[in-house]
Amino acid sequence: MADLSIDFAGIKSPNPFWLASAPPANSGEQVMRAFDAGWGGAVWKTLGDPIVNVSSRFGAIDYAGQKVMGFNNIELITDRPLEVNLREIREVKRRYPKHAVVVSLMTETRDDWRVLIRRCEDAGADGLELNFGCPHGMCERGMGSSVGQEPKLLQEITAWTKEFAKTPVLVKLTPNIGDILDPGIAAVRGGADGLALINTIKSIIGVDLDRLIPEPRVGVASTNGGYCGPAVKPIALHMVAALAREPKITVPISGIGGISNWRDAAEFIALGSTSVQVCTAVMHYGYRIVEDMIDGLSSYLDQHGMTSVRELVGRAIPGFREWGELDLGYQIVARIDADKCIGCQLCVAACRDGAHQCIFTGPDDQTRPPQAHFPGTAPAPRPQVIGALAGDRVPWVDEPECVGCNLCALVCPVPGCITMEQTSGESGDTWNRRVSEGRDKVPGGIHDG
């Protein structure tokens, strides 16, 4: 059985799933019942001066049937005493002192920095998040974001903190930048020894139509806040990725943004995270979604032949090219099975509507649109496919025009109806390597004819 324990920046946990720093981390109660439930580690709720909170504070897009598909909070800070979360700190540490338990931190001055520091330290934490990412109320007053946003700023508020620290500090990172990697370097420049991302990104998750009121609602009037769940994990991965191949950045990363299952964990690990923040999934889920990571990750280690989550660290980011090293050679068809297709047409109408017209009904040939790279007909097959459920009513691919775009793939209701098979395999050829040989002009630009 593979080993699941991990060691980030000196913080061992047994394993690399962690609570982070959000309600689900907001108290001790809270921390020791996840660590009883699996959870390896924890980011604790961030602590600063006690804030006021507004109610109310959450809300969510639900899409197709699932529920929390997204989901934004406007919610600040812990608005608890900061010597009952020292207290609790210290007493989770006592009974649970091989788990990680990290502390979220956002305060103004040096020398509240300095203060907060120490007292969290002497509580017995593990290491320091630095709260870069709030995009929400706290940065209307100069924390959170606003300073993410400005890596100047970011570089020397960490330095602060690497002065007066004697636990590994992380930097959590606001996506709500132009180019991650500047303040991921920022960051690095002033000593963090590690990285955390991301964190939510700035939105408005609706308006209630009847009031005409953004929401969540608070009273009559509502404000920007954060936005996570499934639907960041795209945005997420991305900006582990570009982090984790840049060669300034020396230092591990914590995945965060929609992982709510052990694939979306195993996917953040192998585009270079050492270990996984998840917030969103537990808010809808509880604690024990951690099973289903532990023995999937568990299980997908070892059929994959690694004993350790060392091993998959970072194990993607060779597959990753910028688009100019994409093989131009490379071709793939959209096969369909006419005995799983239900006739819906839904295909067609993407194809035909959305894509590049060259999928088809009928036993008739079909004249090709005019813009089609070989116009003419396109010969319908004979004898005409008879699928066992959707008769005569089971599409066809003029495979000579399909691109592969994958779209008639991706809206397909039945899983494996629709196939998309390699027609050609690599050539080596690449626009980076064109444009290197000057055949970059591709016929029909702007200066022929």
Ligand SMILES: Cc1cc2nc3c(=O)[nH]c(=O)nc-3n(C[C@H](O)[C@H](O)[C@H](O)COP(=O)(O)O)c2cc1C
Given for the second form:
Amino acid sequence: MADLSIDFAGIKSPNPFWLASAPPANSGEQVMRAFDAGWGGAVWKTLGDPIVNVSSRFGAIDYAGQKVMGFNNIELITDRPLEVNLREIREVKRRYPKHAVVVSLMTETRDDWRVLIRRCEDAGADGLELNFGCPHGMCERGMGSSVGQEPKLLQEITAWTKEFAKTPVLVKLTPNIGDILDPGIAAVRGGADGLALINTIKSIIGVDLDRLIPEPRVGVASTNGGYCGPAVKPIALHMVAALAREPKITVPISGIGGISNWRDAAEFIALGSTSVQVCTAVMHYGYRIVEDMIDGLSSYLDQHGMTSVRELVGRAIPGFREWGELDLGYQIVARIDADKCIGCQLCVAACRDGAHQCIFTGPDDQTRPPQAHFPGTAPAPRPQVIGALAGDRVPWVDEPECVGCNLCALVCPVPGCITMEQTSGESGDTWNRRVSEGRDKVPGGIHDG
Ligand SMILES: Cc1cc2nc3c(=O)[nH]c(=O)nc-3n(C[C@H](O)[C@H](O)[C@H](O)COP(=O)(O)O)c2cc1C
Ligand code: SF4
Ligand code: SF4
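Switch from the form predicted alone, shown above, to the form predicted in complex with the named molecule and output its structure.
Every component of the complex follows; first up is the chain already shown.
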């Protein structure tokens, strides 16, 4: 069985699965139950000067039968006394010395940072995570994402903490920024030992249309909150990968955002994360989800001949290219398995209205627009195929016209009914090459005609 243990900038953990700083890591009792369930580490709910929270404070989007696709909160940092949190951290470390306990921090003045860091390290913290990401409530007071959005300030405060800290310092970044490289590089310049991302995305989750008040409602009003859960995973993956590809980012990354199962975790690790942190999925299903994460990741590593999770870190990075380096000769087309088709016509509507007008059913080809993608190149329509279920409602693809966009395969409700098959590729011709060889003008541009 593959070795799942990690060493994150000196913070050791039996596996890469950490609780993110949030309600599941709010108390010692919870963190110890999480460790018993199998979590390798926890980032304690952010400590600072405790605040008063509002009620209600969470909202969610359900989509197509799935509960909590996206989640939103207007909760702030800890509302429990610092002394109580510190006592519990000490107790957790005494009982679980091999698990990682990172303490998330947020405060204002240089002296506050100094005192907070000393007290957390005295309590036994293995590392510190600076919360420069919270996009609601605290940023209006000059903390959280208001620091994460100002690379100079972020660098300066990180440097203060490095003066005081004896344990590794992680900087947790906000996605509410134009280019994630700016705060990422600033954190490394400030001396950060690691990066953690993403914190939540500034959002309004919805509006109560009867009361005409945004959600989540606090009496007669609401405010913008932070978005997370499965819906944010693509944004988080992109930002993690952007930092992992950047040579100036010389520190490990803790990936966060929509991780719900071992596949999500493996994707983050393959794109450069050393540890992964989870909040919403634990709030939804409880600590037990880590069992499947551990089993799934171990089996995956075994099946792919990797003896440790460290071997997976960043393995998908070489598979990323800038757009200009993609192979322009690679071509796939859609093929429909007539025996599986149920004749729902979703692919026909999608291709006709949202793609390249090249899927037809029976005489529908008569309605084909004169301006197909490559006018004049399409052959005469082929005889229609008859499927087991769908009869004469089975569509057919005019292959030379298909641009291989995937849309029909994405909307088809029958697994394996539409497959995308390669017809040519690996030409080595890229946009960047065309530009360098002066072949970058395509007929139909602004100076033609
Ligand atoms: C209710 C709630 C409270 C949170 N509190 C904190 C916090 O105190 N400190 C922090 O750094 N992040 C906090 N977060 C952000 C999470 O740590 C995490 O970055 C975010 O939820 C994305 O991960 P997910 O998609 O797995 O939930 C909170 C998130 C939620 C939903
Ligand atoms: S891949 Fe795109 S262009 Fe080709 S048939 Fe499907 S929807 Fe149409
Ligand atoms: S190929 Fe798929 S989407 Fe198209 S009609 Fe058949 S079942 Fe529906």
